[in-house]
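Only one chain is given next, in structure tokens, and it is the form predicted on its own.
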Amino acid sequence: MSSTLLEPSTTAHDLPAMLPSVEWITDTARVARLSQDFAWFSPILKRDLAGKTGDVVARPRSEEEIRQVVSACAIAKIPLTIRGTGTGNYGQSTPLFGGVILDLSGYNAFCWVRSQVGRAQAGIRLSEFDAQARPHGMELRWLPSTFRSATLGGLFGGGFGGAGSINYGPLAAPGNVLGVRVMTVEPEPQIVELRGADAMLLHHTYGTNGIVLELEVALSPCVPWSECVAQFESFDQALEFASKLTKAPGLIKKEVSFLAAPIPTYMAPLMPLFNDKQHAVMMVLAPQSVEGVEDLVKSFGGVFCYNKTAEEVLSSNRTLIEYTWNHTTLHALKVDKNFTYIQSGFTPAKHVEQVKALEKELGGEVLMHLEFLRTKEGDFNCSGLQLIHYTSEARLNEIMAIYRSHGVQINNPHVYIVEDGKQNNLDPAVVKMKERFDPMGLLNPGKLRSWASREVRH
């Protein structure tokens, strides 16, 4: 787009008419909704981020009505807020400034799988690849809990694994994010294609430093996965019991869950099997492994009572994946809506003591939520997604006070700023990378505080 086509004064309202082959919402409403994510989750970020939309809403359906949206934010400086199916937890997708939400929801074409490489465009949602690259005779290698739903785009942009993490680590790990193919924000956007560490100084940066057009990912061979659910009467033996499943090299699985009691009373399929006392540990286990794993579960003084073949996992539409991660504190909320939750990350070799401390000095109103999995360093580790009776800001910051005092990580799930969460401490090539393809500074505005001075402001 010419420059000469936009006036100084265009605003966001102005781009529907200038670009009518592109679907637009402007409708108030919708737009509202398509500016929010599950921040709400947190009740600090459902008020901080309170009354916060777009002015607009894209929905592109090909690279190039991508390029020309973008092309008029850059010849306008206006703001530029990417979006997948919103399905983050940390107001990713809320716009702090207005302008275009950018939904790459319609930009979902799965392009090939070689090997056990796959590769699509950034809006394909993680179910959709799943079922393309199956006939394939591969998977992804993590399944987030929303599956369903969730883009690959939106996953690498703010997401961090899954169900398969217990494998292959993190989305982070070197290995499972092979490339990216990325466009610069500015007059002639431009394409770039990231390869390997490169590529990754984009990953979980809530899109504020490049618009990620297309993932290319490692895959694994796929399994008929079974899905089966151990109760122990006793804390400590489930939490011994899973970190041992989850360093045990024959067994082989996908998921490894714990959940003290009394959350197993909160998920619909386990609420007939456990009482308020029980504790869970939900698995999705390769099948030949199934009967290996339920003598462990014995050797731990538990008892194997739920277990679900491949076929009867599709057959119900109903999978243990989607009560796991972030989920759980989903259908707590459908039970209690003073619930909260932080994120832990414990130390790799001292995880069970470290949750055996803090069970002792919170329980009861901290309920422990684990998920077994691999760090990107390859150590066997769990990372906490606890759910918190919520009372105040000041005993919630008490509480991340107290798991930090026990050299516990905590990922603040209740700020907006990428360095205030996940990424403590920012790599300063993330900033070099959002120079080199946002250098006006008009991406997601106001999430990256080392930016700060140079951002757009309204």
Contents of the next structure:
Protein chains: 2
Amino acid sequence: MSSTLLEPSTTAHDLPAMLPSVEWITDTARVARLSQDFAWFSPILKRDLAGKTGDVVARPRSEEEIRQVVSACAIAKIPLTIRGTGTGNYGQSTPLFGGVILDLSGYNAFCWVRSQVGRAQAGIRLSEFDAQARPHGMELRWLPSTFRSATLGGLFGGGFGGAGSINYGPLAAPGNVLGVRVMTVEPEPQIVELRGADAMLLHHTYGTNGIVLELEVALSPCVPWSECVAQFESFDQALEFASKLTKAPGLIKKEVSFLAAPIPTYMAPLMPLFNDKQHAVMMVLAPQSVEGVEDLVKSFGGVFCYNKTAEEVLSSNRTLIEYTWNHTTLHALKVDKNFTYIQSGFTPAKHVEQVKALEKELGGEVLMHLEFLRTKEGDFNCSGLQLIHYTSEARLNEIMAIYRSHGVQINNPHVYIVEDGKQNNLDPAVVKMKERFDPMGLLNPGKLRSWASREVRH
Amino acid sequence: MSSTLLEPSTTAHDLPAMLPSVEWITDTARVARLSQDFAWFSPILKRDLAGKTGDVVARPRSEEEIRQVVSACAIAKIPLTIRGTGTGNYGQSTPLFGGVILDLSGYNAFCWVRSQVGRAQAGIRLSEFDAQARPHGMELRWLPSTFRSATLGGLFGGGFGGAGSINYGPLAAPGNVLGVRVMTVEPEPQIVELRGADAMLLHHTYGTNGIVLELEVALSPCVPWSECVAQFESFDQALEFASKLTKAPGLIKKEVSFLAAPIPTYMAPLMPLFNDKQHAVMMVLAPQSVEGVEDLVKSFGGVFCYNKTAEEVLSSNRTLIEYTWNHTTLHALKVDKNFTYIQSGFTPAKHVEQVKALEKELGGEVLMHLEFLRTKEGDFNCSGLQLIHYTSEARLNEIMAIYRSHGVQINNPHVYIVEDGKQNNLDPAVVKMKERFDPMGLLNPGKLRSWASREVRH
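Okay, that's the form predicted on its own, but what's the structure of the form predicted in complex with another copy of the chain?
Zooming out: every chain and molecule, the one shown earlier first.
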């Protein structure tokens, strides 16, 4: 589209008529809904993001349609916010200053599997990716609890990992995401393929420094995963079991999730099995490891109380993965709207002791929910998504301060600015990427604080 | 065979005539050869085991033939020493008091692969096991450098692991070996299936506490492994690279072997690429990780100097795995007969610093060769098979003492008694197993010292 076709005063509302071949959503209520994600888990974000909405939503189905929308926005200087299916928790797809929401969920083709690598368009759902990869004997390395609807592009843009991070670490670990195809936000959008570390500069920036069109990811050989639960009377033994299993090199798992009492009683599959004093470790295990894990559970005084084969999981259409990570929070919120949560990163090798100390200090008010994983560097660790009986913002901040005083890192889920979720440790190269891929700063302006305050070098 | 058929004075030499359906080897030179393994790597073991030989070798091909030989030995109280293909290094198959060598290399059928588990008879070669498992999309979790000829039973009886231990730890890690079928040494031999931890009580006891007939092991999905080498001018950077790669969760490897200068110049595939000041890290990598590892090599100032795909490895019939672990020692010995070696277990998380300190203290005399791996508990670590310019037994002991003074554990490869290779930390349950499976103490008498000195409870 040449710039002469656009009136200087073109707004987002004018675009649907100008680009009629693209699918547009203009109904105010639907646009408002498509401006949101699961930020409502946080009472603070719910308040802070209230009323923030796009003007229209574009749902392109081809690279050419994306190009048309992007070009038009660049020419008319209309803000552009990229969206997948809205399963994020920090307002990733909420436009801070209106404009066009670029919903990529319709740009969702599976490209290929070659050897142990797969490639797909950004809008593909993770469940669909896995379904396409499985006939090749491959599966995704990580499944967030939202895998059923979450998109690959959205996971890359604002996700961490999920089930599977216990083996492969977060997406951010080198070797997981091999390359991305990126479009620039310019009147004449350019297409660039980034590989390795360069590609990762667009990761977890909430779509603020480039439009990721396709992703190439390393895969993992398919395993017919069993889903199991161990029950413990003792908090410490459950915790130590989970930590031991996480490290055990001969016992193959995809997920180890620790739910302190009474959280198991909030989770539908566990409700009939648990009383409110019992702790659960939910596990996704390779079938050949179930026997060995059962022995390990016993040696920690636990009871192996739930054991479903991959076939049973498939036919029941119920997977424990949808009770882990932030789905634990979701299910707890269904039981008690007054819950909120924090995200905490413990210190490898000290994590078990840190958890015990914090349980002693805050038990009852803060309900321990831990996801065991490997860090980007490969250390064994756990990450907390603790449930909190919410009283006030002041008390929530106090709790986070107590965590920090124990040497635990808080990844605050009650903020929506990219830098605030990263303790203000933003790699300056992220901003340089934005100079390259979004030189006019149109991608959700305000979301990447460093953009406005940068020293402009060009 | 009923005991009345045997004269009380029956010796091993009488058995071939009594059991003519079994294959026997009686030629003195061949029996002497089949009484040995690779203990000659150690000048001390070479001296200590000199002249120790069996009387005859039985090579049974069925459980029934094994039963006949075992029964006859039990009735006549003839010592019985189990042998695979003799690739061990500590006189595992050398009878200390003559008798029958039970060579199980002919008892080698592959049983089955089900889901991700495989089962075979003890005498199967590891290479043959992998060839049988591959059409099922599976492979063994570990390949010692001797995989071409070593047997599964021999690996279980006296091996550690090998390539693959960087993922799955040693065989000893729970979940690796799932079960074993064992025969008792009695006039009427019994057959028992042991599972899990019970099975592991027969592991690494050099065949002294039961005759393992079949093994059931957890497998790993097949990967078309690439073989690569990185070259470094700096010892420290090579070491740090190897340690970083070992932990990196997104970069998939089966083997990481560090060879300090000038060891690479002793290894045929590396000779043309290395001068005697350059250090090598040999790697077996998943193809989708090669790109990421190449980036990592560069970031440590190294050069990616060798890169073969799985197809190239297969068609060349040369694998780097046969230059790792104790094959490194073998190739160095071919260049200089005066080399010997030690085996050292570093301390997880401190291993890199320990290696640097010992290199500073002993560099030149002790050539650093490290195999990166995970411990039984899953910690990242490395194990040393350092090459030593041998001068005297006293100096060798001094070097081992220096290692110990740095907090490094020495697994002395210059001893042949089970307990001496385990710092005398033998689980008493191992001896109880021998009471159950070899109540008359006929399995290579003298090899398990605790047997003679035990308190007999029955």
